[in-house]
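In the form predicted on its own, a lone chain appears below as C-alpha cells.
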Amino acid sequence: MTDAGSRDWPRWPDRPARPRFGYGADYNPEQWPRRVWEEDLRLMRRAGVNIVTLGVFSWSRLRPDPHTWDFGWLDEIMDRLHENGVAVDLATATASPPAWLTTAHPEILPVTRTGETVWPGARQHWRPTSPVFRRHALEVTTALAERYGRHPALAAWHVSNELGCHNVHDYSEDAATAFRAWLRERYTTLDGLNHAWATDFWSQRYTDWGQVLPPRLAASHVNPTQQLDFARFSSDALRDHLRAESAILRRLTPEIPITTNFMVMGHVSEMNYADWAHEVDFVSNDHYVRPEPGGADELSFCANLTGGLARGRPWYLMEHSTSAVNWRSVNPPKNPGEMARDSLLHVAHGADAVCFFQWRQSAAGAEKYHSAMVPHTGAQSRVFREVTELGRVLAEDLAEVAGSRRLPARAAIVFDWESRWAVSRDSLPSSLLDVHREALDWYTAFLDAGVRVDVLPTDADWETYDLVVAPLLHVLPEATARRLTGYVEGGGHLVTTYFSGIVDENDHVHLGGYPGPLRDLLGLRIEEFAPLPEGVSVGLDDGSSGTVWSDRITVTSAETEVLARYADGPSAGGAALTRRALPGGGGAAYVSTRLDEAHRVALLGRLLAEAGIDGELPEELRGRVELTVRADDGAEYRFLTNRTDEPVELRGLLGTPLTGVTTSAEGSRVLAPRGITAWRLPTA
C-alpha cells in the first residue's frame, strides 16, 4: 500500500494516516473576480474536492513584464485553499510564454517543417530546444519553488502542462543544432551516422555535422531513419525540458514530489512515455473518451497502459471531462452516469486521483464550451450533482481502495512507441498500419473473452506473464528478439502479428526473409508482403475475414501448425494463422492479417487455452462486463464495468459490493447500463 507521506504520491498537507483519493480539477482563479473565489471554495467543500492544479497558464500574471513579479493573487488563493482543506498541485506556469517574452525574443517561436513560424495567440508557442526560452522558464520555476516550496498547501509540483501537445516537432535552427548534438551522442562519428541512415542511398552521405538537418520539407520522401531519429529526438528534447525544470524543483524542494501530465490516448503518439515515466515521482495522465461506440474500451485500454507505465503503482488522472469537450467537429455531452463510469474505470486501473479540466467553466476564451465541474449554469445542474455524488463515492464508498495496487493479470499486451512512429510515416508497403488500433483490437478481444490483460511498455517485465501479445512490433532490436525467444523457450506463449520483426533500431530491414529474427521462433518465412487496399477484405478457410494486410508465408518447421489458410485474395491457399509449439511447453503464434472481431476472439480463446488461462468471471458475464482488480495486503477490490446499454444481473460473484449496485424487486443485484461497481473480496 502506498505510504500516505511518501515521495511517490502528493504530499497531503494534513498527513493522513492512510492513503486517500485525490479529487479535483485544474483551477484558474485568475480568470475570475475574487467574489467568485469564495463561491468556488464553498462549492469545492460541497463537492468533496481536496486537491486542485493551480497556475498552469499564469506566467503572464505572475510576471507581467521582465522586471516585475506579482505573487499577491497566488499567495491569497494558496492560503484560502489551504484554509478550506484543499491541497495544491502547483504548476510551474511555463506551458505558454507571455506576450512580452515572444515580442522581445521571437527566436523562441517554433518553426514548422515548411519553414513557417508558429506565432503567439494560442498556447505552447515555444521551442523545446530554445536556450532563451529555457533560461526564462527556469527563472519562473525557480521563483515559484523559492516562494511556495514550504507553503502548507503544496502537495506536488506539476511541470509545465501536456508537454508536446502542440510543439513536439520544431524544425528551427535551435532544433537543428540540438538534433546534431543528439545524433553525435547516439552515433559518435559521422561514419556511424552514415551507416545508420544508409546515406549512400540517394547520395545523402554527410561529410560534416553542419550538413545534417531536421527532416524539413524535401523534394521527395525524407530518409526514413532520419524521420525515426527525429521522432526520438523530439520526444527526448521535451523530456530534457522536463528534467531541467525538475532539477530546479528537486534542488530547492527535495521533499515535494514531481509529476507532469502525460497524454496516453489514441490520437497522441509523439511522446515516448515509456521513457518519460522514469523522470517523474508519480505518473499522471490526461484522457478524453471518444464519444462513439467502443469509446469506453479505448478509455480502458489507455488507463491500463497508464497503469503499466506506473509499474502497477497508483497514478494520477490529471484531466478528463465531466461532459462535452470543445475541440472535436461535433461535441456531444456525456449521458447520465457516463462521467462516473469514465472516472471509476480509471480508478479500476489504478488511478488514486480523479481530476477534471476544469473546475469552473470559462466564460470566454477558446475553451469556454469545454465542460467543467461547475458548468455555466452553476451548481443547480445535472453535472454538478453528478460531480458531488462522485466525490462522495470516492471519499466514502471506495475510501479503503485508495493506495491498493493493480493485481497483475496472467496475460499482457506489449505496446511499442517506436514501432508506432515507424509505421506512421511514408514509404511503407501500406499507409493503413496503426499500432494503437491493432493493440486496441486485441485488448477488445480480451474484454470480449472476459479475460483480464495488462498493457505494458516494451521495457517492462512481461516475461512473468503466461501469454504475451506483441501486435505490430515492427521495430525489433536484436536484444528484444532474444527476450522474446527466451520467453517462449522458457514456456511462455507469444502472439505476434503482421509487419512485426521487420527492422532493427536503425530502421534497417532484417535480411534473409521476414519476420527477421522471429523467423525461427515462429517456424515460418515470408518472401513478400501482400498488403490489402483500403476497404478490401480477404476470406480465410475457417470462415473469418481479414483486412489491411496479408502475407505470402512458407512454413519452415514441422512444429508449426497452420490454424487457417487464405481462401482468396493475393495469398490464396497460403497460411494465414500459425502456431509453433515448442518442446518446453511454450508456443509462438503469428497472425498475418487484421482479423474480424468475432474470429479474433475465437482465436484468442484457443491461444488462451493453450496457455492455461481462463476467465475469472461467471460465464454469463464474460464479454458483457469488464473485470479489473486492485489488491492490498488484506483484500482484493474487483471492479465490474457494464460494457452494454442494458442492465446486467450480477450472479455468481463472491464478495461484498462497495458501490454501484442496485437491488431489483426480486432481490437480485443489478449493474446499470454503462454502470460500474466495486466489490471487496477478503484474501486472507
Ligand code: GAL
Contents of the next structure:
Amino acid sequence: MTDAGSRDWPRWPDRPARPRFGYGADYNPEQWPRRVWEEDLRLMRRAGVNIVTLGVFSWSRLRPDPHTWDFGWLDEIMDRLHENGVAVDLATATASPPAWLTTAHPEILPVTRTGETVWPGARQHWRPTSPVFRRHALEVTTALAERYGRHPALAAWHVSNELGCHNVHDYSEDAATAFRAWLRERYTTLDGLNHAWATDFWSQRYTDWGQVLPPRLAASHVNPTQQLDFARFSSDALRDHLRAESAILRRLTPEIPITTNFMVMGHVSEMNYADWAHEVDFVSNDHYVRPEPGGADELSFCANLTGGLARGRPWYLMEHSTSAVNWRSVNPPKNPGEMARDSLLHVAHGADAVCFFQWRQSAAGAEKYHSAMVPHTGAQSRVFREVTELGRVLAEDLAEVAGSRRLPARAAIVFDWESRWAVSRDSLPSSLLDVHREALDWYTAFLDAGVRVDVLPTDADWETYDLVVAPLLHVLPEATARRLTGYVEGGGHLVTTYFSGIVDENDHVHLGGYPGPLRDLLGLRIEEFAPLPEGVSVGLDDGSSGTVWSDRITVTSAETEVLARYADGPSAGGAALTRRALPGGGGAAYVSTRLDEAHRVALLGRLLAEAGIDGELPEELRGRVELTVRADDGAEYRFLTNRTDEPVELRGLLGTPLTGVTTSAEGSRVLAPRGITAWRLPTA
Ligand code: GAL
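May I ask for the structure of the form predicted together with the named molecule now, the form predicted on its own having been displayed?
Let us now look at the entire complex, which starts with that chain.
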C-alpha cells in the first residue's frame, strides 16, 4: 500500500487516511480570464478532480523579462485550487523558454543533424547541454521552490515536461563539448574510445578529443558505435537536466516528491526510461492510444511496461486524451465509453492517478483541436458527462483499489532500450527491425493465449519469473548473457528471437557464429542472416509463415529440438524454430523469424506448457478478455477487459464486480464490447 507519508506518491494536502485515486489534468489558467477560473473550479468539483498539473508552459508569464517576476496569478490560482480541494502537481515551467531569453541567447537553441537552427515559435527550443539555458532554468526552478515549497496545495513537483519530446537530438557546439566530456567519462582515454568505436575502420582514428563530433550529416553511414553512444549521451543529457532541477527541489523542499512525465508509447524511443525511472520519486507516464485495431493492446503493453519501470509500485497516468488529439494526420474522436476503458486499463496495470491533457480545451493555439475534460462545447457535452462519471467511478466504485499493487505474473517480456536504438539505425542487414513491434507482437500473443505477462526493463529482476521472452535483444553485454544462461541453467524458460545476442555494448559483433554468447545455451549456430524484403513472407513446414527475417541455422546440440523448419525462402530446409531442453528442467527457445500471429500464439502455448504456466481465466474467456490483477494486503482485484466488439458473458468467475458489468434479463453478467470491469475476489 502507498504510504501516505512517504515520498513515493503525491503528498495529499488533506492527508486522507487511506490511498485514493488522483483525477485531473494539465491546467493552464494563464490562457483564460479570471471569470473562467471560477467556472473551472466549479466544474472540477463536479467532475471529482482532485489534482492538476499547473504551470507547464508558464515561464514567460512568470518572468516576463529578466528583471521582473510575476507570481500574482499563480499565487491566486494555487490558493483557489486549495480552497476547492484540488492539489497541485506544480511544473517547474522550464519546458518552453521565453522569447526574451532566446533573443538574448540564441546559443541555447538546438541545432539539427544538418546544421539548421531550431527556432522559437513552438516549444522545447532549448539545448539540454546549454549552460546558459541550464542557469536560467534553474533560476525559475529555485524561484518556484522558494515561493511555493510550503504552499498547502503543493503535492508534487513536475520537472519540465515530456523531456526530449522535441529536442532529444541536438548537434550543436554545446552538444559536441558535452558529448566529448561524456565520452571521456566512459572511456577515460582516446585509446579506449578508438577501440570501442573501431576507428581503424574507414580511417576514423582520433588523436585529440577535440576531433570527436556528434554524428552530424556525413557522406555515408556514420560509425554505428558513435551513433549508439550519441543515443546514450542524448538520453543522459536530458536525464542530467532532470537531475539538476531535482537537486534544487530536493534541497529546498525535501518532503515534496518529484516526478516528470515519461512517454512510454509506441513512437517514442529515444529516452532510456529504464534508466530515468531511478531518478524520480514516482513514475508518471503520458500515453495516447492509437485509433486503430490493436490500439488497446498497445495501450495495455505500454501501461504494463510503465508498471515495470515503477517496479510494481503505483504510478501516475499524467496525460492521455478524453477524445481526439490534434497531431495525427486524421484525428477521430473516441467513441462513448472508450475514454473510461482507456483510463481503467491504465488503472488495471497499476496507475493510481488518471489525468488528461488538458482540463479546458484551448480556444486558440496549436492544440485548439485537441480534446480536453471540458470541450469547446462546455459542460453540456458527452465528453464532460463521461468525465464526471469516470470521476465518480474512481472515487466510489474503485475507491478500495487505490494503493494496491499489481500482482506479478509468472511470465515476463524483457524490453531493452539500447537494442531498440541499435537496430533502428542504418547499415544493418535490414531496415525493417523494430523492437517495440516485436515485443508488442509477443505481448499480443500472451493476450491471445489469455495468460498474464509483465513487461520489464532489462535491469529488472526477471529471474524470478518462470518464462522470459527476450525479443530482439540485439545488444548483449557478457554480463547479461551470463544472467540469461544462469537463469536457464537454474530451471528458467527463455525465448529469444532473431538478431538477438549479436553485439556487445560497443556494438562489436560476438564472433565465431551468431548469437555468440547464446550459442551454447540455444544449442545452435547461425552462419548467415537471411532477412526478407518488405512484403515477402516465407513458409515453415508446420504451416506457419514468417516475415522480416530468417536465419541459416546449424543445430549443434543433441538437446536442441527443431520445432519447425523453413519450407521455402532463403533458408529453406534449415531450422526456423528451436528449443533446447536442459537437464535441469529449463529450456531455451529460438524464433528466427517474425512469426504470423496465429502460429506465434500456438508456439507460445507450447512454451508456456513446458514452463508449467496456465491461464487464470475460464477457458472460454481466454483471448477474448484481458486479465490484470492488483493486490492489497487483504484483497485481490481482477480487471477484465473485453478485447472484442461483442458483449462477453462472464461465467464461472468468483468474486464481486465493483464496476463495469451489467446483468442481463437471464441474470448473467455481461461485459460490454471493448468494456472493462473490476472484481474483488473473495478473501480466504
Ligand atoms: C504532450 C504534451 C502536452 C500536449 C499533449 C497533446 O506531448 O506534454 O503538453 O502537447 O501532448 O497530446
